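A single chain comes next, written as structure tokens; it is the form predicted on its own.
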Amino acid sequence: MTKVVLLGAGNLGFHFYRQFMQSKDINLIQWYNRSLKKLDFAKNKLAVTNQISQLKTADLYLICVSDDAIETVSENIQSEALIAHCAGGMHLNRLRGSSRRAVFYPLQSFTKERDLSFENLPFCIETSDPNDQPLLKNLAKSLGGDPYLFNSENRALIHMIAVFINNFGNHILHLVSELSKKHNIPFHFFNLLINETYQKAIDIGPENSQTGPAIRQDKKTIDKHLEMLKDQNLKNLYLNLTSSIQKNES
């Protein structure tokens, strides 16, 4: 059984320690925030800190903190123990303190109000030593993850990516969300569309599922649909959109 320290009470750190605590094979014992009363909900259940000097003697030692924090979070863990950094973009080489140091990131987008499966949930591993990785696919095996080596410029290429569809998919939808209530159009009109768009890339891809006006060259709508628009930022993404839609069809 695997002996886990984690450190970091955001929302990785909030999913991976429901996970770990329901699995047969991870022994999680030890959690780590510089506010102990994030962790309150726990206390009862496992030790928490928030001194990395008392920590635990542990297999590995979980880094669910923001990137900036990790170097100064990683450089005060004195233990010769296995230490792991769960950033997309972040190097391998920002981890600090121990010789072995690797990359354990999970490819999803976590939020603590959400209950998520890493059934088939896709982890990235780097380590600097080759004979630390049956540890991470390990582990990403116990919680029902598919593990996957990547070196760090891969890594950051796939977090790239993934910032693409997630993050800056959900601030087209934010924006248009304001923008119907500004109407008073309910946004749950468009909930089947939502699904349908994104369910649609997976399965037959999104280089086949493009439609609308842009892809039609219809312009009289184009141009109707920037007529429409008042806020700047909008109209200026929906003719950079259309306008790469167009290019890419060409």
Second form
Protein chains: 2
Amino acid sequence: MTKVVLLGAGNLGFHFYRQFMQSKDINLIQWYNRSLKKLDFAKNKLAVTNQISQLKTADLYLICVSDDAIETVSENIQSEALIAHCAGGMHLNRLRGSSRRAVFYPLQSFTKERDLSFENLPFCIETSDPNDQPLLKNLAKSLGGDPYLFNSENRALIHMIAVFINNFGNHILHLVSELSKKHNIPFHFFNLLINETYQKAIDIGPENSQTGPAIRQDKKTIDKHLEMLKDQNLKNLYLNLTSSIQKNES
Amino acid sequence: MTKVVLLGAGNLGFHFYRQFMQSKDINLIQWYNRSLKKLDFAKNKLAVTNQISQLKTADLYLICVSDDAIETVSENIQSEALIAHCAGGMHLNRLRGSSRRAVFYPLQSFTKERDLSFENLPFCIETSDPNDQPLLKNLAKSLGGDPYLFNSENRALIHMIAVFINNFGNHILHLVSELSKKHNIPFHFFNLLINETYQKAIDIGPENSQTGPAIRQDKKTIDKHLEMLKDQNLKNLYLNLTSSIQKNES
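Show the same protein again, this time as the form predicted in complex with a further copy of the same chain rather than the form predicted on its own.
Now the full complex is given, and it begins with the chain already shown.
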């Protein structure tokens, strides 16, 4: 059994905690967080601490703190065991402390309140020492995920693509949900369209799914939409995305 | 049973054909299309024609041709029965021919090759004569959908929101799928992230789902991404969407 100390109790740390506690292959021996309060609900189930100096001896220190805190937290870990951070956009070299360094990045958007499975989830793995790959590959597999090796450059690209998909995709939905509510149209109206949009892109590829006024050069409809958009920000986005479709889609 | 003549054999016309043929409440008596070839597969199951002058007598002429052809097709229908077009962005008044005019717009993105259910689908209905509402409401219900009354202005807004969700959402996926493939990262890697992004927005609302470098003012990551983006178009979109998040998300 791999002995793991988990550091951080944000969205990802919380999901790892839940999965590790259920796993037969992983022995989660301690949970660290800057504030003990967040760990209160778990203190009867495993050791918790807010002191990095009191970390137990483990096979892996898994760091799920915010990007900015990774350097400081890692340099205070007094161990020569493997330490790994979980941040898609951070270079392996940002880790301090142990000389055995790694990244263990699950390609997903985690929210505490939502049940999320790790089943078939891609885990992007990088290690400073190739001998440490099996430990992390097995960790990913024992969570039901699929391990893949990526260097920090490719992982940064994957992380940036995730920003487009998740952050920008959600933001567009947010902007139009505001517009919709402003006109007393309940946003759940669009649920089936949202589902079909993304299921279609997954099933037949976004390159085979483009429709609408931009790609068919329907200037009349485009002009009408621009006239309807009173908000300058929405108008700019509409123009940019329309011109991007006309430049890039064939 | 409502006697229906269907006009047009594009994506939507095709889906209506399939649903109507299965329905006990709808008697699809004829299918018109400019080119007979597209109707060839159906000619043993119902009357087909490419001559508007030869349309049969029906309760409803349902027009699913392209936006630009709606006016011409409708003015050639010699009947005082109800005629309806299915275009989200077109005003009711664009119909000619019969004085009983209507719109019957299903809020979905249809593709011939994909099985799509009308179950719980919102249908935006508008009629020039309120007496014609029941016929179209019942038509929507008999397809499993939910009828709603909207005037042309609100329907145009719904259609524009659908453009943001479907056309722009798909285009962003297309742009990053190209980037992904260029770096030999298979795009199916992102399937679970795509699913979770949109399922989360549906479940807890996009206003509660925003994460990422833009909203947390993480200038370091944003600068890194902008440096990674060599394509000027992608860079512009990244900048616009990031600044829109920073302006609009709290």
